[in-house]
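Here we start with a single chain on its own, the form predicted on its own, put down as structure tokens.
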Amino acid sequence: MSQSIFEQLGGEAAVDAAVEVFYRKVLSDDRISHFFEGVDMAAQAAKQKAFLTMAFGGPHGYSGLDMRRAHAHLVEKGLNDFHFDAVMENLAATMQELHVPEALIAEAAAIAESTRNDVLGR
């Protein structure tokens, strides 16, 4: 049986580290940081860790909203492909910074990309 992406990345510790680096990048990115104004970032990071664990095939207890409902309020504020692309760039840069092999970055990007239409409410 092959390992999940979650296991290949290094499990919970790796996902935790990636989420911390990812949000540091996102919050310093003027293209998208405004979507996080007033957001409880500790709670946001916890939700993101749970979601990524589930999305990458790890053991999970994610019970958050689906992507469409979770991002509907952001779509109302103008969230679009430009912003989604910025998030994808930050995700890839995060994984590169953490020395994740390119093949795993591509797999993770494909999973993230598969949520685009739901995130953008299409």
Second form
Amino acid sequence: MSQSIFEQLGGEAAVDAAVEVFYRKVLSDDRISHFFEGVDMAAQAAKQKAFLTMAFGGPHGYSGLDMRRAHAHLVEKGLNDFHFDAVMENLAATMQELHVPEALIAEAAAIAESTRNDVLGR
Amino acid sequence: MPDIRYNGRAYPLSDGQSVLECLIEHGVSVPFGCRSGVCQACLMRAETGHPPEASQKGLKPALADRNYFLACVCNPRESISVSLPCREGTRTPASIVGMELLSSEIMYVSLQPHELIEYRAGQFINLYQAENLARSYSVASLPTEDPYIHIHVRRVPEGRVSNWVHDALRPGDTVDIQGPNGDCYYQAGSPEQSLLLIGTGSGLAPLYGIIRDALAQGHTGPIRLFHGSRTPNGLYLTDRLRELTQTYSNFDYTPCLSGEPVLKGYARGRVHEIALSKLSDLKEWRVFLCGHPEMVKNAQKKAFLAGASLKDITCDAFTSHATFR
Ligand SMILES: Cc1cc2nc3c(=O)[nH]c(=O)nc-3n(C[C@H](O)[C@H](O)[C@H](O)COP(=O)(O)OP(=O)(O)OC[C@H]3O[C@@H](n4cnc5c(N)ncnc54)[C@H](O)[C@@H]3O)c2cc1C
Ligand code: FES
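Beyond the form predicted on its own, can we have the form predicted in complex with its partner chain?
Okay, now the whole complex, with that chain kicking things off.
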């Protein structure tokens, strides 16, 4: 079996480098920033890290059901495809900024995309 | 419903209640302070059962391993038996050796602990007004330069402990203290790093300690302090801080007023907005935010968006709670 993107990028250190870039983009994106109003930033950064680890194909403990539960309160507040697309864009932009090869970006995007229905509670 | 067992009795826990709320609701007197998992005055130990992870956040591993937890943020799903830690092990008596009003709102208090307390400027101690009532105060003194522990207590309208400090506490009195706690202090090792310190009101106390600590340890990078309040009464040590800017060319001080009147020599506006408008790129900066919880939260986000890494932003929110009088 070939290496996961997570391994090819350099494992946890790569996620650590990406998480703040990603979180900063998400927080300054007017389309989605309101979902993060008032949240504890350290706790939120840890969640972003878990998300990136998963998107990079690294070891993570999320099931589809966890995804549903974790986002249910946001779906109630109107979380929909428009917002999910915004996150996907920020993910790609983060990886581009960190000079990740396009093929790996596409792979991470495909993994993140596979959670769409769970995240949006469908 | 799970039970909280304490001192040979069982108290039923209502839905969503913390161990602290449960005990107090049933008339059991146990120590507490901030009620938000910060001050650690409500430390208890689980004799049976395991405390939830969230109730051990911030505890030293030695305490967490022995099943200590913070009662105010402990919402167990199963019954547990709890006990209080041994009082002698956690509190120290201290004599009040000096008091002085630094402004109409701020009381400086100097304490001499009866046992040696090793601390860093900027950490906080818990001061007990009564056996089971504590409040946290940050340390403005430097163990290497000041013989005593200094705190700055702002008079909070209707506040129980702060008004007691201002109106009843006097030099010669003895009080109990506990600590030090917290990780808001200067870390040596990067003397060239730029430091940004933002405080409101008595949030200056830890910052004043941190700045003097940094300067004493030969910090060479820029140190920029922004101190804000609504009115001039909330600002203090202004002359002392202006003096420091004369002695140390790398230290810079901006007092800010958000309300009326507008005075010469003060920046006009909210302290963190002024600071962040002047410093738009905080990449590689170390940031300290102390005082009003709203300011701390907003400034944390702004500093992060301005490029500071989350691990380089130290937040010391002076949270307080209005219930449980
Ligand atoms: C880590 C940390 C460090 C701190 N450092 C400092 C410091 O260096 N200096 C400093 O001055 N403070 C500091 N604080 C804040 C301090 O611990 C206390 O919260 C503060 O002094 C107020 O305590 P109090 O007992 O006077 O007020 P409390 O009696 O706790 O009242 C708090 C607020 O609730 C309101 N209130 C009280 N009772 C009621 C009621 N029944 N109904 C409605 N409102 C009510 C009061 O008006 C007041 O505004 C720190 C806090 C923390 C967590
Ligand atoms: S940590 Fe529980 S009362 Fe402060």
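As the structure is a prediction and not an experimental result, all values here were calculated from the model. Each form is matched to the other, and the largest set of C-alpha atoms that superpose within 1.5 Å is called the rigid core. Numbering follows the first chain given and starts at 1.
| said: For a quick test of reading the superposition: does Phe56 move by 2 Å or more at the CA between these two forms, rigid core aligned? | reply: Comparing forms between these two forms, the Phe56 CA shifts at least 2 Å.
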